[in-house]
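A lone chain, given as structure tokens: the form predicted alone.
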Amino acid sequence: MPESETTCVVVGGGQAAAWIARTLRTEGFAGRLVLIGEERHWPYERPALSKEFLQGTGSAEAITLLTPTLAGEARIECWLGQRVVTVDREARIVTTADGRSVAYDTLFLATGGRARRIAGLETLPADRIHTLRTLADSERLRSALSGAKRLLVLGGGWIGLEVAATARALGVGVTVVEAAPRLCARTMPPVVSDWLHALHASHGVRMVTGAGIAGVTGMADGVAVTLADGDRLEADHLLLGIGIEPEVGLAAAMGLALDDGIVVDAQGRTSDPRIFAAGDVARHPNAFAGESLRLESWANAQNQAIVAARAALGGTGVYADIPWFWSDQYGVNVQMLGLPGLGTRAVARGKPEAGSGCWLMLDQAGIVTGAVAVNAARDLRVLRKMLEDGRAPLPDGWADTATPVQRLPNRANVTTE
């Protein structure tokens, strides 16, 4: 069948979905292209939702990846506000909740994730309980913060901390409650957790770590959280910043292989060779980690989507990016490379704890597992290239700020002991 008579369908309306659709067209796909998104908004990037957009200094237009004009020019049919309810893999037909259907030759799943919630909060005043995953969530929280004095954040991960920083910029008092003994414990080493703790405390955020939740109750003018030790915290609004769950319901119903996400190969291909997946929902083999990973990041959503789209058209490239993630808090740019949380030894270049520098993280065998840069993006870019080449700076030389990173003595990033 001529390619011009084939159809690609993209399920999802976020960043990965937009990049799949755009890439298919820029790589020359000439057939019918349908994008089906559950949100009514045109596909957009999410990082600003907890920062500029939440603060009111950003706009939806600034983060939109696929506008009506772009979609029209690229001949991308966008079915927005449509939920896919079934996919018949044998007949290769996608059906939406309102009864529309479309047959596909190649299907892409970019269904992302949904904000994790705590069971039992359904009876609390809905206008006091927030999550932050969508543009609508951010608009709702922004409206709430405009009249609030106190915000309680459950979860000391990146979303929780970014919202805390933005809320403080808006003059709202913030308390962050984290169940683990330290912030971002799942991905960051203790030295970074300690720095984040100090950064937020210096901006007036109250940090409560190692604290379990015994209950959440509604009040006439807000919510109250009772901690496991009996302490009671009250606030006008409560944000649940406890991570996301991959949206795999459709993939599960289709019988695709799952493992905390949709299992894909290095080209984004699922257990059905006619179906690809990319973005937050996809678990891929990661060469740097030496194991499969599901990454929730802006870079992963874009770059994995591009590889999957090209692969569907016969491309031979694979997704082999080293994990990379960034955050802005209080005007401080933080960038993470690799898997710094696996490191057991931190070597500082500059003074990251003072606002400018980079921690190099090594494991017990001396292998560099990653790095965390504070207002030091240039050093991290050079380090990234070095790690991509399978090399790493000598740990003893890393602290030599008189020598540019690219000139530091280096070695193969393999076991030295």
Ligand SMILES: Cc1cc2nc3c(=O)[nH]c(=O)nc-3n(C[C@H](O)[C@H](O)[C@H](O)COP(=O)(O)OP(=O)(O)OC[C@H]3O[C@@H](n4cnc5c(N)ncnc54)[C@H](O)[C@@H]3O)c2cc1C
Given for the second form:
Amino acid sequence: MPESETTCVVVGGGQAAAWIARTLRTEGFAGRLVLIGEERHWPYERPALSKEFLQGTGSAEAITLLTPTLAGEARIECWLGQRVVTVDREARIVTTADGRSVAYDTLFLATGGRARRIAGLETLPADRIHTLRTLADSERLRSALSGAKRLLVLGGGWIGLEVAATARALGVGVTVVEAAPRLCARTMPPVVSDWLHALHASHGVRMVTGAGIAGVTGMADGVAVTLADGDRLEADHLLLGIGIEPEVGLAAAMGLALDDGIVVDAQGRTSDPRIFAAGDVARHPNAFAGESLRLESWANAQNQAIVAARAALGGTGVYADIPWFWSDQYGVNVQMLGLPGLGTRAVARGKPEAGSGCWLMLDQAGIVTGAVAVNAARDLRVLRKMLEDGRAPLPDGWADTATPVQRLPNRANVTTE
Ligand SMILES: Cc1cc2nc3c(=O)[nH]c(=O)nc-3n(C[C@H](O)[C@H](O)[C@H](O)COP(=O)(O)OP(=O)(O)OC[C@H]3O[C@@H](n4cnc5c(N)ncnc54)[C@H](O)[C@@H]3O)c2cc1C
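Counterpart to the form predicted alone, namely the form predicted in complex with the named molecule:
Time for the whole complex; same chain goes first.
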């Protein structure tokens, strides 16, 4: 069949979906292209939802990835506000909740993730309990914060901390409750957790770590959380920042291979060769980590999507990026490269804990597992290039700020010290 008579269908209306659709066209796909997204908004990027957009200094237009004009020019049919409910892999037909259907030759799943919730909170006043995943969530939280004095954040991970910082900038009093003994413990080494803790405390956030939750109750004008040790915390609003669940329901019903996400190869291909997946929902073999990973980051959503779209058109490139993530809190830019949480030894360049510098993280064998930069994006960029080339700076030289990173003595990132 000539390619112009084939159809690509993209399920999902977020960042990865938009990049798949755009890439298919820029790489010359000439057939029918349908993007089906559950949200009524045109595909957009989410990072600002906990930062500028939440604070009221960013607009929806600024984060939109695919406008009606762009979609028209690229001949991308966008079915928005429509949830895909079934995919018949035999007949290769996708059907939405509204009963619309479309046949595909190649299918892409970019269904992302949904904010995790705590069971049992359904009976509490819905206008006081928040999660933050969509533009609609952010609008709702923004309007809640505008009239609030106190916000309680459950979860000391990146979303919880960013919302805490934004709420403080809006003059709201914030308490963060984290079950683990330290912040961002899943991905960050203790030195970074300690610095984040101090940063938030210095902006007036009350931080309660290592705290289990015994119960959450509604009040006439807010919510109250009782901690396992009996402490009771009251607030006008509660934000659950306790991570996401990959949106794999559809893939599970289709019988695709799953493992905390849809299992894909280095080109984004699922266990069905006609079906690709990318973004937060996909678990890929990560060369840097030496194991499979499911990443929840802006860079991953974009770059994995591009590789998958190209692969579907016969491209031979593989997705081999080193994990990279950033966060902005109180005007401080934090960037994470690789897997810093796997490091057992931190070597500082500059003074990251004082607001400018970069921790290099090494494991027990002396191999660099990653780095965390605080207002030091340039150093991290150079380090990334070095790690991509399979090299790493010698730890002893890393602290030498008089020498640019590219000129620091370095060695292959495989040897032991
Ligand atoms: C508040 C917030 C702040 C963030 N900040 C940063 C940051 O500072 N730095 C960083 O690197 N990353 C950040 N991220 C992470 C980054 O935004 C995500 O990794 C990225 O959005 C993932 O894109 P995705 O397309 O895979 O999934 P999503 O963005 O979740 O998009 C999936 C889309 O698919 C739709 N969908 C799901 N199932 C169906 C179905 N059956 N039918 C139709 N549509 C469906 C969903 O409604 C959704 O619109 C942030 C995320 C959030 C939520």
